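Given next, in structure tokens, is a single chain: the form predicted alone.
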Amino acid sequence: MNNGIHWKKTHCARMDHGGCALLVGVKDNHIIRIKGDPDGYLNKGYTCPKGLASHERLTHPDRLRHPLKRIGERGEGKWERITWSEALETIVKNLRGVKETYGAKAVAFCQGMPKGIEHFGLIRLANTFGSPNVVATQDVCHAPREISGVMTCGFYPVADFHHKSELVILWGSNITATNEEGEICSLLFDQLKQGTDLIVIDPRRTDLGGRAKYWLQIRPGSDNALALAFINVIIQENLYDKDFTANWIHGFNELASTITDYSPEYMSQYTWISPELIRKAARAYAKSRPAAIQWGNPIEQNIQTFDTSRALISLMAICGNLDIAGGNIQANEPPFKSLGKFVRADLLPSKRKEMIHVHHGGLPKLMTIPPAYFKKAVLEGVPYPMKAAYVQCANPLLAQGHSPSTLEAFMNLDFIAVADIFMTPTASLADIVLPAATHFEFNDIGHCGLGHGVLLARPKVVDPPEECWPDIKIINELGKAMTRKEYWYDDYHDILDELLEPTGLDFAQFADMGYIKGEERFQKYLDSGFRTASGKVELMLTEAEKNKVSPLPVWKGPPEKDDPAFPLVLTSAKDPNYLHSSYRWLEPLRKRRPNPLIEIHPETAAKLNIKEGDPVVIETLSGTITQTAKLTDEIHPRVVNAAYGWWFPEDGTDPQYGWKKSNYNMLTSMDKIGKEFGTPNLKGIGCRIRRQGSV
């Protein structure tokens, strides 16, 4: 008996990683229940607490339901309801005004985690408007691994969990708590049941760390040192793949000659891992075939991310684990319209020269602007002024490094428009706030351009409130109003069918299928080589001088020097109940984790007279916040793990909802930036802690 409930299929999306297939129970245009779809290509029935609770966003009393216009001072929290026509007219008038005075590049188009075609729609809007500046968080998520992969081996090497691996390394990837795009823990669990060995590299003993053959409790920020030590062992002990190395690697001898400086004994002082354990883990990886490295984005969150990513790809390569089933593969994409053509890259041929970060020596292959350089342009006019921003799917005040400078930058913009589902600390600074639809309320295509070889159907399951628009509809209407109409669509739904045209499917047919994936082929290099200048995996980059980077991955010492005044090492980890700064307003999830917790080893806590549940002050050179003590021996005595993304929607006394009190990025800095991707140090930061009220 279904009690009038109709079950519909879709996938998670906006405000989530977006890989899980869902069964959504709908009655009278309301979602009654959500559960994982056993037929899901990536999740096989699994879904996380966020997915199960996500429908409660739709009817939440604090949801944005009408366009709003600021009537008080910026950030004062005073609004008036306006029509969509007035909202769009105001945005168009202000962005055009900035363009006329300062040029189109003075307008930034800002995006958080791209989860659907809204990201590429935003790039199309920027290109048709004439701005090269799409600001995103890819400097600390995805781009360093992807671009380092393209430069080193011609593709982004993703772990293949669809074929059995003899061994899997989870390197900074807590896959049971925070699944990444294309890598869902249920697939790994199936492998472990079949006897796959596991190595976990993480500062915390995660759930899978306790089940691993080896758990390497790495010092945060030293992943590059450990990867190079692995390579040292494998080369020095002749454990590398001789055939693959001889035929398909450029620069092996050069790497071998420099790697002698990176012995486990030398690197142990930086990684805090014993030389013996480093050797055991390196040997286990080298002797297992196929073996996969599932690398999480923590390795991308310090200034050495380029060298770290390249060292890990080099490790995959010398062991012959690139593009083989069960290794790290080049996932073959299904037929799909060229995203370059869709975003109308042809309209902005000078983009690679005009993007803000190129002025600072950033890699031109990075097609989004790192927040550090966006803020510099706003506050210093370098390399040119930045005066306005359109923001979607993002909460930069919480998510970007060094929140005080983010606040300063947003307060100094002439105009800000934000599209979101709820009023966030960032949205509270805007001139115009637009009410967005949730992913259950419109048709979308997931996993476009993410390099995992699959496209996911996201058909809508309920209708949105009358004035809540999908991001792609907002973009389409803005595009028609402030660029040439022929670049856009009478109905934004036409975008979906156009993108799917090469598949021979329309959206309805695609939705019936649920997903499509690319052809399964491995070792493609045997036919055509690797897509690099040399045709081989470039452990030594042939175009290093052109890109002004080191030809070989190197270790330059810790991202931050030790400071006796800040004796502990600060790191952070995503919470399985939240995604970045999202979901703090949902009661079921808030009950699971009501407060921001700082994890402290009991020995460390005892020395500082800190007890479970105490309010704890965390200090770095950049700032001070307060979180709640959680004592655990799953963390190193010299490391503390602070909660990330916290603000307090229930705080009605503050227009920005208490965003400073516990916000991790009050502690981070923009003083040091990795030039390749504009990446700041977000982990491995010197800190000190004390019980609140103590001296």
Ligand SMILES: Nc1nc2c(c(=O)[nH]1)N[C@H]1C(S)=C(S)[C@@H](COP(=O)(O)OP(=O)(O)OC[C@H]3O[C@@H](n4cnc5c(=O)[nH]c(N)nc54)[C@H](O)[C@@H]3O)O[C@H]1N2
The other form holds:
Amino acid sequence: MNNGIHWKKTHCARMDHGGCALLVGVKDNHIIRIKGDPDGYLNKGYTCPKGLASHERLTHPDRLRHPLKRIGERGEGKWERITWSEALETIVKNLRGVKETYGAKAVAFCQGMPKGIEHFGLIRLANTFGSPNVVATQDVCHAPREISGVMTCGFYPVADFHHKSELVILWGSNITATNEEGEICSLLFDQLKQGTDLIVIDPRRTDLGGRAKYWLQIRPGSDNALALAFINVIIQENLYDKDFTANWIHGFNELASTITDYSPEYMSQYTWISPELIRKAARAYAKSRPAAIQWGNPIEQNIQTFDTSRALISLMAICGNLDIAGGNIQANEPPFKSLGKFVRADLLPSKRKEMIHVHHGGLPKLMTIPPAYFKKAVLEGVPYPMKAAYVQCANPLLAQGHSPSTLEAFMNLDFIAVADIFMTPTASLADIVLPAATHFEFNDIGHCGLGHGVLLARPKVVDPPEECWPDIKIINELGKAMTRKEYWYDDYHDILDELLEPTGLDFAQFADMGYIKGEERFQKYLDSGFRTASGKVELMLTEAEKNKVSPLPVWKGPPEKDDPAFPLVLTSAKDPNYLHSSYRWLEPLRKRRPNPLIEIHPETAAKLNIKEGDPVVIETLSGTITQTAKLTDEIHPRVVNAAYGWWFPEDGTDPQYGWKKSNYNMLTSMDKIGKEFGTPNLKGIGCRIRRQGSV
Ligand SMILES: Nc1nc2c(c(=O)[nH]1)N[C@H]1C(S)=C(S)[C@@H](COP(=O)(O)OP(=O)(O)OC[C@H]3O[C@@H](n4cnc5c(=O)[nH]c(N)nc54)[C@H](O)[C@@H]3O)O[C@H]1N2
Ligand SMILES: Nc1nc2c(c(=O)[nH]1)N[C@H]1C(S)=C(S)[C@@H](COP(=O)(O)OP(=O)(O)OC[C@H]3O[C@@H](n4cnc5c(=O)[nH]c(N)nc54)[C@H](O)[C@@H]3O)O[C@H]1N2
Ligand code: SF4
Ligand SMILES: [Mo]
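Next up, the form predicted together with this ligand, please; the one we just looked at was the form predicted alone.
The complete assembly is shown below, putting the previous chain first.
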């Protein structure tokens, strides 16, 4: 303690997937300052601007502090303050009413990016209520990688940055900006200092792209083509791991015979990368051992995500990089209560048949409903009607693909409740808005269920203001009121202790330790094989027919057809200063990035008479928005990179805060869907641009 400041330890959360250990300076129940904790397992002192500004969320004058009830028309922006008991009673009455008339499955439980244990609490609430429909954005985030992993090799192979790799590929992953799932970039920087080689596959020359041995400036949307061309080179040039392939791979010969069609020369036309560079990069990966592939969202924001993910796992497998230190591993988890048990999956044995997406041929292993199918159910009653939604930690109007249909779906629901920390475009459509407590204000467990082999303690450091409640408390109270009382807990803190029980620690002891890590073990397949039908890595899926998917990863041509009316290729990347659509209202972050920028190559801009700072109209077949021009030669002349997640909390003239004007998802569509995960194309879309005011 000095100057009355107590320094408390916790982990950063809810500004991305979280992970950095923090030292938080607290005085009189207020956070004064935040520093990186040098003892942090993942960050060793590193923090980013979001983490350093994260306490400003707590004290913003416009933060939601009381439950609200809609008094005008839906979306009109007229509210009345109500008590918690009225709010909970209204939610219970309405959701029960829908259940009585249409059945429990007509109620959706919606989650955005999972932030902590509230995600599992929400699934438990849905299961105990009787609804199989938890709607989430996993169609474009992580489910494709994780489920393809489970189907192909029995686990989700994550890049191991805790042991030295000879080479790392950042494949559509910009970890200096996104640090995704705690793959904190400082861990990679340490490796680069020790001589690890780097390959970056990104349409933009990112910070690390500039430092890479090879930077492959890929045409957005063509990752499947590139991954298959890598496999072609490695098999044709005999560079694969013979031992591993002979013993542990199912379907090598079959893949080897289809892959002959996928030469670098052939795939160059789709990827815009020269055959020579594809060869050099593929050889470098095959000849370096161990090598890790850190793979990102672009692989999953594409209708071909199932094939792309399988091609990448095949690449890891044939080069012998699966489950070895410094490769792509099955992280060994510390003891923890089974999340399947915690969410009470046992109460809904028919779930895998009843989830909306299964009707559309989606994989039953996908446990959350893709938004595209949820919206179809609301708007067309297919496969059955959806009438109400409970939404937490999500802003679907900005974050789900094809925003116009999201608006239409929400406007057509009979009842909506939203828990958030701030009034958002989506919350503005609700009947009831609940004020959530957020990070630093309650005890939480970080990284559970992420598959990285670590659990991070997030002990509370200050009290939540006024009537803000943690989501997990809201869920616990709703559960008691809406389902059978015995499914729930006297106090939500009991949930934390129960989850931690197998560790032998209670939450307080866990918080003192800071984090717990699973014991390190590699090559677990040597003891028990891979957890697939054949016991091997399945380049060719044994259960393809049962799942109605193609047995081998294939290339069926580009996910979007070229259209001369839309000659540029549109993509997006996450802004280092924000999380999706969150926190545009945080002043320190908004100062760093005041408005949405579209990155354009100077040659392209010159042809269109666009200058730095000009307002630029961006059009696709689906919609039109405006952003501000940023000229940069870091991008391909035929590609533009638009900002994603923009709305304008300061716009008091519109009850939805100018949410259409610059919102990237006005430009995306749900017409084409990758059926396995219900995934739309969010990246690699034909577009045209012009200076606003010109024709
Ligand atoms: N076009 C396009 N679309 C995308 C993506 C893309 O790259 N391009 N990315 C996709 C990905 S990867 C994801 S994960 C999704 C994200 O989708 P969402 O998670 O829906 O995105 P956010 O805009 O961050 O919305 C989160 C909301 O949670 C609120 N919030 C913050 N803390 C708390 C809390 O403690 N409790 C509660 N109740 N609320 C809180 C924030 O204020 C915010 O309104 O979007 C997907 N959509
Ligand atoms: N600052 C910040 N951090 C975040 C988030 C955030 O919103 N903001 N969101 C969090 C979440 S939920 C997630 S899932 C992760 C996602 O983290 P990432 O996977 O890193 O997310 P993106 O920024 O969408 O994409 C990464 C890179 O892909 C490039 N790219 C664009 N199109 C293509 C393409 O077609 N192919 C290839 N190969 N590359 C392409 C972009 O230029 C970008 O540099 O980040 C987490 N961390
Ligand atoms: S990188 Fe992520 S976890 Fe680390 S300080 Fe930034 S927002 Fe927090
Ligand atoms: Mo995500």
